[in-house]
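As a starting point, one isolated chain is supplied in structure tokens, in the form predicted alone.
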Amino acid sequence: MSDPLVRLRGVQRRFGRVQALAGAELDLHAGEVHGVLGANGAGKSTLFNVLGGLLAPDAGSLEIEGVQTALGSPRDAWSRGIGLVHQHFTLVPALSVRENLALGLRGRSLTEVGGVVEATMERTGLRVPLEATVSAIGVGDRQRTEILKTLLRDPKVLVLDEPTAVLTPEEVDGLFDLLRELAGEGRAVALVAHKLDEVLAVSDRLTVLRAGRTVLTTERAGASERALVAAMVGSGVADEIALGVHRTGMKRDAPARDPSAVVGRLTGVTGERLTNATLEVRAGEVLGVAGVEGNGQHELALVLAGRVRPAVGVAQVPDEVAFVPQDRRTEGLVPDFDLTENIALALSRLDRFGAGPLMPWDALEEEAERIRTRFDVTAPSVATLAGALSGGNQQRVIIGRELALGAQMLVAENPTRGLDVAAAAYVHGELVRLAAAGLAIVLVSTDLDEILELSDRVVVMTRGRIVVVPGNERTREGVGALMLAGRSQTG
């Protein structure tokens, strides 16, 4: 094998209390896609972090093209052809869609730009709106808008950290026909995922870090699913695990609850991106909401979680409704608030916290801690910030914060978005669990192979009308079919 475009050694790093990188080992090379692994607070996105000039190592080194380098920003590591599609979105909320994208070609009109874009979105199959404003956009649409951003840059080194998240199936299949394409242009390619078959099925190498470290690299022929469970969250727990199986088939008990008994409905609900949306949200049951973004569905999960009210029509919800939003970083934390702080703002005006004029810190501190210890959340303390959490372990502060209302009803938006093969599957049972203990429960996800798997009825969202899946089409090719008829409103 050649020379590595790109080699990190004994890269450390920390925040604080945190050790973030504890001698991670990493080489990219070209023409390869690179699948990188890790349980959440691995140490995945701190690494890359680094590569893309965004964080300085404690100690190590970083060679590009044999070259050892420091790089003090993320212009050097652009200049330098690294290119990094973030977890977390860099974008310009105020600005369009397309002035995001400009910003990446300095020294083009908009118009110059616009034909740039369009053929990017035309080899890509990625479309976006580009004359909406980002904040007006959804995850998925901001996830299609990082990935276009780095790839007009036309990077030597690709890093795509989480890309997947979000996006439809169709999207994540031709993202790796692209991501093929570009390694057999002779570019080095680097893929950060949760998804074990994702992983397996674009890879020719895999990485496995694990607290900091790098503890596995081996070739795609010689990786079994379970060896890279083992190395990312050990073997006692990747048994346990059995690779995520044991979600298809767990077994419920008898609802508390009368399974009929209707603990939400909508009845011709019209508003944004919502047509005449009737619905009934039961007692001890998994609704699964699937569709392509832009056709209604976030907006019927706003509505179903009593933070929006419709302009036409009637919602009946319970007065405490749990939700788990699209975004964690910008709807679901207060990334400057430590642990404790953030579940104060959901979990403070229960009754079993008092109800006098002060808040009940020392209570609410336990509860976090509770939370923090069920949730397995990687955080030295409660007094940590929600801010200085990998995107998976504050997804589990979120999960956490929000089961603990005891509320009726949840209603989740992707709650697996970033969670490691561990976290994801214990996130799955909760539901299994909690639905049969009467909880209501709507599942809004981009993710077909959780809404088939979890879900006692499935609907599909197209545009902004609600449509229920027959018993005969619950399957990855009927579901995805009436989602494709919908497509996207903003596409």
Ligand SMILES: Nc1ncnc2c1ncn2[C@@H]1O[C@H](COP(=O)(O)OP(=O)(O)OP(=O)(O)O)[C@@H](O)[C@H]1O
Second form
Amino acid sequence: MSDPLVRLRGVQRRFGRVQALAGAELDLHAGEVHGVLGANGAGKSTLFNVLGGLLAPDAGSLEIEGVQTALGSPRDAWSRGIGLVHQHFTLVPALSVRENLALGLRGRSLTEVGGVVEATMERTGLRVPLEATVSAIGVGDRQRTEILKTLLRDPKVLVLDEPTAVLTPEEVDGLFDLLRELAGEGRAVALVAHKLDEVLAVSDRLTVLRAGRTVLTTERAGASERALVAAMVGSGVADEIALGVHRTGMKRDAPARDPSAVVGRLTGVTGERLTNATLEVRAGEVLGVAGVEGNGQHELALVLAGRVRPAVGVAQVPDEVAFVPQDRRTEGLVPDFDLTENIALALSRLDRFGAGPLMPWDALEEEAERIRTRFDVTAPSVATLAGALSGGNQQRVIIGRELALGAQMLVAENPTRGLDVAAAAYVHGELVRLAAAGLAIVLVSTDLDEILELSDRVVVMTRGRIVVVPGNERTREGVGALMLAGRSQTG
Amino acid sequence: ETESTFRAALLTSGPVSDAGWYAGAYDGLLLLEDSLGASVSHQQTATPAEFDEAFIAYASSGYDIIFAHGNEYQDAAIRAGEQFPDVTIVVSGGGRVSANVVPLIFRLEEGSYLAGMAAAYMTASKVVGMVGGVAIPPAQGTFVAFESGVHVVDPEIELLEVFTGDWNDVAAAKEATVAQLSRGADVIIHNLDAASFAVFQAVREAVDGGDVAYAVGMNSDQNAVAPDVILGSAVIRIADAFLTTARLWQDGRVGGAPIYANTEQEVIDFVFNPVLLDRVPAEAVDHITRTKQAIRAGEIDIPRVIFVEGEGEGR
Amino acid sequence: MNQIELTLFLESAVRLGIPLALAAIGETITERSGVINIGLEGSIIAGALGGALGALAFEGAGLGVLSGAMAGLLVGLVFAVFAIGLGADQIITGTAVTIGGLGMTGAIYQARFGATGTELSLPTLAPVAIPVLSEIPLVGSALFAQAPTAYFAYLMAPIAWYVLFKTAWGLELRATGEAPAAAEAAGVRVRLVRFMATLFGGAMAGIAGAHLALAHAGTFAENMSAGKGFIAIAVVVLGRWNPLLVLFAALFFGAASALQFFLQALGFDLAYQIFLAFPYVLTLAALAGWVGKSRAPAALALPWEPHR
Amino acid sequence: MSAGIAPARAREAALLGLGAVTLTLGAGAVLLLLGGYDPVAAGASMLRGSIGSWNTFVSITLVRSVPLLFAGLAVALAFRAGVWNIGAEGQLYAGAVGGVWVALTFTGLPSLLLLPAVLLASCLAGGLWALVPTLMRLRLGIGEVITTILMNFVGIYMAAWMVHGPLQEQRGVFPQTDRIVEAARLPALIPGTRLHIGFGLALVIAAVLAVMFRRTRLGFQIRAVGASPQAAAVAGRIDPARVIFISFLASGAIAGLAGGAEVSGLTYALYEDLSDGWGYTAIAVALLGGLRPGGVVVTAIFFGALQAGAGAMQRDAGIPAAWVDVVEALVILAVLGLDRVRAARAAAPTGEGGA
Ligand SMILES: Nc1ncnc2c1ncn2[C@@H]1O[C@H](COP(=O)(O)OP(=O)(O)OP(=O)(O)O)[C@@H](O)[C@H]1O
Ligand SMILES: Nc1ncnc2c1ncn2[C@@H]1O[C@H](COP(=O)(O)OP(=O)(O)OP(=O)(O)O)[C@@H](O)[C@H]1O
Ligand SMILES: [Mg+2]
Ligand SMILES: [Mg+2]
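Can you switch from the form predicted alone and show the form predicted together with the ligand instead?
In what comes next, the whole complex appears, and the chain from above leads the way.
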């Protein structure tokens, strides 16, 4: 094999008490797509942030095209041909998509930028609404903008940290084709994703990180799912996750419930991005809501969760609805609060925590501790700031908290986004268990597999309208076709 | 330090670099040092809370006489005077009297009355303006006297009055002056500190623009500041007044009653600007000179704002 | 008011608005980069003294303005070193810089002209009437028979607008103020941009101060900035962080201030303190009627350290 | 947030901060020397005038700290809720006017009734002054930074008008109110000193706020809305508007107390220029105190000492007011530098105690 374009060796990085990287290694070769796997908090983003010049390593070496390099800033990384698509968006919300793209192309005149953007959109098939303000577009469009922004600079090494989580299956396929093509042009592409099948489908080689160390690097050809999962989580639990629960263990044929018990009902709800939405949610069912980002799912979720009262129409929902919102860092969590405080945010309302004017901190801390253990949150203690957690671990905290609410109804938007396989499996298991126990669950997700596997009923949102998917059309293709009807909304 | 030296302190609530009201007091303090060998200290204070603090600090560290240069000090002075009976506090423009707290009253009205007469002789438009900082009694007093000085010469003349709310805001003073000029005023008197320069500047710009207009200086002899536009100045010789007061105090004659500083002691005066004197009709100069002598002799009662507690008997 | 008075009123409005406009246009750029410089007052007063000393030293008001700009920039530099370089809190730093600026200018003034000051008479920046424009009825002389610094403000507003909204540089500046992390990730040198924007704001405030001393008053006095730094910051908000609107907002505020003196001169029998409060109340009312929300740059006042 | 600083960066930041401290203090000394003043004498008089003796500390430093303490707590409360209340200055003046009005009007009341009424009136007036920006923010979406700045100016002129007009002393001569009756005056906290019980009241409020933030639901809601109104609304189902309303008005009320306590504890009459920009200084006090009530107490006393020392520098070392301001500014900058050192050290991993 030729010399790698990028060679990372013995990379260490510490955040306070957390050793995020403890000697990670990674080689990226020209022409390859390199999948990087690892549990939440394994250090993937940290490693890529080092490569992207955002973080300085405490120790370790970086060679680019055989030359020892120290990156002082993202700017340095750019000038070395390294393009990083971050896990969390690095767009400027107040600026338009066009301006954000122009920002990526620093130094060129704005007219010149226009041409390059058009050409790149054409070439890559990544279409974004250029004139829209970023804060007004959905995460799918944001993700595409982010990728486009990076591609505009024509990087030699392209690194993508969980780019697929918010894309539709078709878009994921399109993106992967693009990545292969880019690799074919002689670039190195590195990719973090939590869905094994996705990673396996596109990668030539794979690297697995665990607890800040590289534990496995292998050719795609020689890798088995089981071995990869074992490497990610340590041997013991690997089997059931890789083979059993996640793939097939979820789907239930006959939900045990009383179909008459309607827990939530919307009648003719009309508002921002919602047109005459009428819907019933029943106890014991999982209602899947599919749709292309920006077709009203988020607004529907807010109404169902009782967070927004509709101006037109009637929403009958329980007083307390558990809610896993789409944007965990602005709606789900307060990054500057520690875990206990974040858990208190939702739970302190509960009767079991008393009703006096005082905060029951002791009980809440215990509860936080319980959630941390139960959901295996990688954090030194419940006094860790939520903002310091890895993306997946933030999601675990939110899910753990909302499930602890003990509400009659749960509305979850992309609950497993960013979760590693083990955690995703656990959450899926919980959803099924809770539904069986009589909870009404609304699962809004861009992950069609997840929806199809877990849902008793499926609806698709297109342009603010709800379309019920008949049982016989509940396939990837069937739902996908319905979703695409709403595509032009955002494109 | 000899037995005879005494310690004198000065409090001001503005910077002494204003070449005017506060500067005069500071010069006075230095004069006490030079002429009487006093050991001196100065503090600039901003708030009533600080007034108390400064009095206490000076009185308790052995200062003998404290000049508090502004009526704003009067209440704090009374409080401190009660607490420290051995100290003497002189409050410029103050209104309250006790055994050891005495107001030092500058009869600037006498000067501004004369200035008003001069203005009346010089105005062609028969409109005269007054630009003030904050409407405190001493300032209002000068305007009242100015007005009656104007009307002694010509009762038909119209007077405009503006207060800017700030002794030092030059921009406000300038616009206030421009506003009066635009209302037809062609002689402007002020009672400001550092902002007075802006009055002269505004008048100068009007003159440059082809108008005939004059300004009148106030508080100190400002004739040299803008010799091209200043008709004359109503002057307080604050330093002299301080020196006189300190001497009175040394003689044990300060206490229980206000001290007046007026034209008689030449602490207060009106001085023409020699540069422009040739424009002033001889009749006017003559009239003003005679009036000044009459005031000195106590023959004319200048209207004024009475602000000393229990005061009624005049001078 | 008759027509002549109206013209005079408008002239006065522009005169009062110009120093605010100069400082506020600079501050707009500074704030767009995510930095709120409440030490602006310090830059203004430094500009006034710098302008005065410069005009005396070089015997000309033009070079005076230049030294005023330098003095304002210097004060801005002190602010930038602490607030941007050290990442110290911007509000506290600004407070210190204001106190220090007012103090230092007083100290220098006294060192130069004696403890009791002097009756300083400066070479002034005379109004220049622009031939045709100044003849426009009513507003002509108000807008186009002003000191050269006024024309500089008219010029800077569209230039600042153009740079801010039409150039790559302006884009980076705005991105820096909205989302420094995103800007940094795109390769923008956030702290450098903020430094430059702050220095620019300081220089503009310095010119505002020089204008006060040389074009307006023809003298220097301690504390002559009289809170204009704070008002300029309010003007930036009123102008919605848009240099063109900021120019208008400054003139609006100038008009409201000018009105108070005209109403007083007209002999309205109201306590003058009520007139003095008038521009502020009018601005509040204007804001309330100024429909549509305007939003501050999202990262305004937040210190930034590249997290490395 | 600086929790993510790596060890090397932390050391660098600490050194930078130390450099800043040395530089600012050094610059102060050099400047004073250049101006012809003795820096050592200046420093000594500053210390003597602020903490030189127990009585100096109590009667000058602590007395000076009282309005800063009230206003600092007010600002801290507002900032914690994400409300940028720059309006403590205006609220202070409103509070002083409200308090003095009650004290002058209900002169017949016994102290036990009159004093609480005076303080309550300052609270109400301060809260009322904050109501305008509160409603403008909640109803019209207009940011409070500008509205509170504007209200400051209006408040100052309103107070000036009061002492020239409606509340002017009976004689109608000077721009001040009559002196308030004994029954409306705050008694001494420590007999024989100038320190009035306003200081104690401020400490009580600080303690209440501390407990509120740490222990109560309301305090938690305020912190949540301040940290992220969106998350507070979505995850916590807290109504940000309600929390903002409460915190803004409470902040105004506490700032109003700064004025009320000054009048009824110290000056016994209302004057123009009651405050020397304390409402603005309070912002620095609150921020430097980390927006924590305990921290505010410490920094308010620090600023009180600074101002007390500044007076002594003028009196005893003959340093003019302008120079004193320079020294004050440099000391604040030096403290900022120290604060950076502290922050960097806190971020550095120190075994168990880390981030
Ligand atoms: N700035 C930071 N401050 C403190 N801790 C951090 C910081 N960044 C990362 N960490 C910690 O370092 C560890 C690795 O985080 P990292 O984000 O690299 O994980 P990841 O592999 O990307 O996980 P995920 O799959 O959840 O995105 C985590 O424990 C995280 O909490
Ligand atoms: N100032 C901070 N202090 C503590 N932790 C932080 C801070 N900023 C970010 N973090 C955490 O550090 C990690 C790195 O931050 P970042 O915003 O880069 O997100 P990320 O999850 O690592 O994804 P990406 O790949 O997009 O960087 C994340 O886990 C984030 O939550
Ligand atoms: Mg990650
Ligand atoms: Mg991460």
